[in-house]
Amino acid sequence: MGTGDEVVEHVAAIVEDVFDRLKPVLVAVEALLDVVDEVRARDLDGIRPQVLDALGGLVIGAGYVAAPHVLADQEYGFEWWTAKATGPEQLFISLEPGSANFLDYTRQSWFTVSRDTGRRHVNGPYVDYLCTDEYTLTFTVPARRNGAFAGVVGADVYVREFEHVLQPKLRRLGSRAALVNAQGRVIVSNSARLATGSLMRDADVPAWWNAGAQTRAGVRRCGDAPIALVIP
């Protein structure tokens, strides 16, 4: 029976391999806004090379998505595109607020946690409506312009392939194992009673993660991401 150590590493290396590809992005993104007075949608054409770069291994989708009023001729945009078999697919969605198809994404909460707290976040697992209509994990780090929060850089991974990569170490744990975020919302478990999305209720994840994440017996965190092992 194995001890986590191999799962909470290997989650651990996954995120910041995912962090890393944004990287390049965000240098990109911050010098636009940096070197540009007034960036216009058209502009953000110009991240287009880095996006696509840091499309591969695990992530599917990236790119970056702009706050409220950060461009000088409408009031919403981003430039994000998805890996697909025939090659990159760019992302449209309606950007007009009076439209019936538009989705302020400035209330997702992978906008808005790192807005909030201007640090990198990752988020579900969630269905993806926005974009893939599959469970997805989002990863996003805080943009800025002089300072101020300028939006998002961000990066998705299907869940069904981290699972892909995961599940066989979570398997050779021997016991029934859930790798869960933060609200013990389960992301890839080891059980067929432990679905994707669904509550872990063995051990209260929350109120540990309220008080600061230690290791204790049975909940483990994976390096810097809110993502535990919890193995009851």
Contents of the next structure:
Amino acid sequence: MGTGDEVVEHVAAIVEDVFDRLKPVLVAVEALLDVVDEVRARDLDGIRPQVLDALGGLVIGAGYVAAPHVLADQEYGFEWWTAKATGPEQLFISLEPGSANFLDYTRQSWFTVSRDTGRRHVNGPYVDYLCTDEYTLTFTVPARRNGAFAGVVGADVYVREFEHVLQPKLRRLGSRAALVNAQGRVIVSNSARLATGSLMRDADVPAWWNAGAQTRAGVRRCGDAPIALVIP
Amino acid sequence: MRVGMGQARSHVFAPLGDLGRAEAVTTRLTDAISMGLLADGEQLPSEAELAGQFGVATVTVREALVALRQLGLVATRRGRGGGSFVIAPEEGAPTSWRQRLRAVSLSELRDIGDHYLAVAGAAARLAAERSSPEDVERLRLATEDLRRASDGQARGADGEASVAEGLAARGGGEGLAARGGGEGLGSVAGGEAGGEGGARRGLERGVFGGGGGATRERAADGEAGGVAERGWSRWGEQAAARAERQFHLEVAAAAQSARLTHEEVQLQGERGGLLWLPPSPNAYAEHRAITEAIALQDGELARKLTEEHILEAVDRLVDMHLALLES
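Cool, the form predicted on its own is there; where's the form predicted together with its partner chain?
Below: every chain and molecule of the assembly, starting with the one above.
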């Protein structure tokens, strides 16, 4: 019979590892924004080495997504790469607001939460229809220029891979358990009754989170990530 | 009589003819260009590469490229720096999608409708089960896009609104601010416009701003291209179709289903994309009702409303298809 400690520590370590991988990307982005007067879309090429370095381990996508009007020559823009079997692949999507294919990324929680709280965030599980169409967790940290929000640096982790590394420890708990996000949405569980992506509405996790996420019977926070272990 | 297993099996492994394949390649590329997946001026891969990617003979690709040239969707330049280049139809591509709708069969339309119904209906039911308040908020935003599209399109004297909306949507610098609370910008544009001529001027700037001279001329043609069917402006059609697509994508994503979302994207990229091109006068109210059913976690209602929404779109397409055949 395992203890919850093991799961909680493992999740916290994974989260720290992903954010550690993003540190050099963030440094490169903020340096670029500080140094270059009018950053243009093609200047983002400059952060490519750091982005490609961030890929690996659980991280299958990484990059920088600019806030509107941060770039001098276009409203929206990003430098984002995804690890594919054939090697890293750059993401291209329509960035022209008038185009029929434009999807406004500034509405995505991975963007808005980091923007509005000024803090790092783990978003998901959600279907990343902008990039991979996969069920994803996106880790983001705000980037700043002269103290002002200038977009997010982020990394993608597939839910199935996250599950793959955590499932053995969850099984060892011996009782029904789930890792859920701040909305109470199941990321991984060890039970058919707690399906991935479903909301554990009974556990009332959002209220617990808003009240400060103090340890309470059956619910524990994993490090400072917005992920909790629920043993109902 | 039951077909012998041996016979059926040998049929499975029979060589695939190139019959109808040129047409399939043409359709795929036409749709990709019309949906903007291939951008104006973009160079297509070489004939050999395309043949490899589609898994067809080079001669089939060549045939498809001839058809695309005839449709005016591709230009081929010889010599150094030559190749086949995409010619995107003007924003909204009304002529192009009407051509596609004309060419499609009624049985195909019904089939597209069935597929869409299965995907979007299931997505709506699951979204009602699984949406967090955050998801519902995104659905509401997507719904509001449609309101802006339908408010903004030029129904007779509604020119002012459409100017404002056109500017708000395009609005180089102000795009996002306008989306947040576009009233300020809208009233400026409205005040500036005043009257039919102003509206036209504004529309040109809003919709076709940045476009070349030829585009601008076509804009001035206005109704000639059959643009303003049911009073929808070119911009309105485009914005409404975009809002529809975004909304249905959001619903599928709110269902937490990568597969349903993927199906939705596929449907939008293929002929299913036609579904949202003739704009619906009721779409805003319908999206609102679906969103509220999802917010109330009423899965059955969300599914029913979504199915009705799609069936109406199919009916609209069928009517239009028939009308196009007569014209």
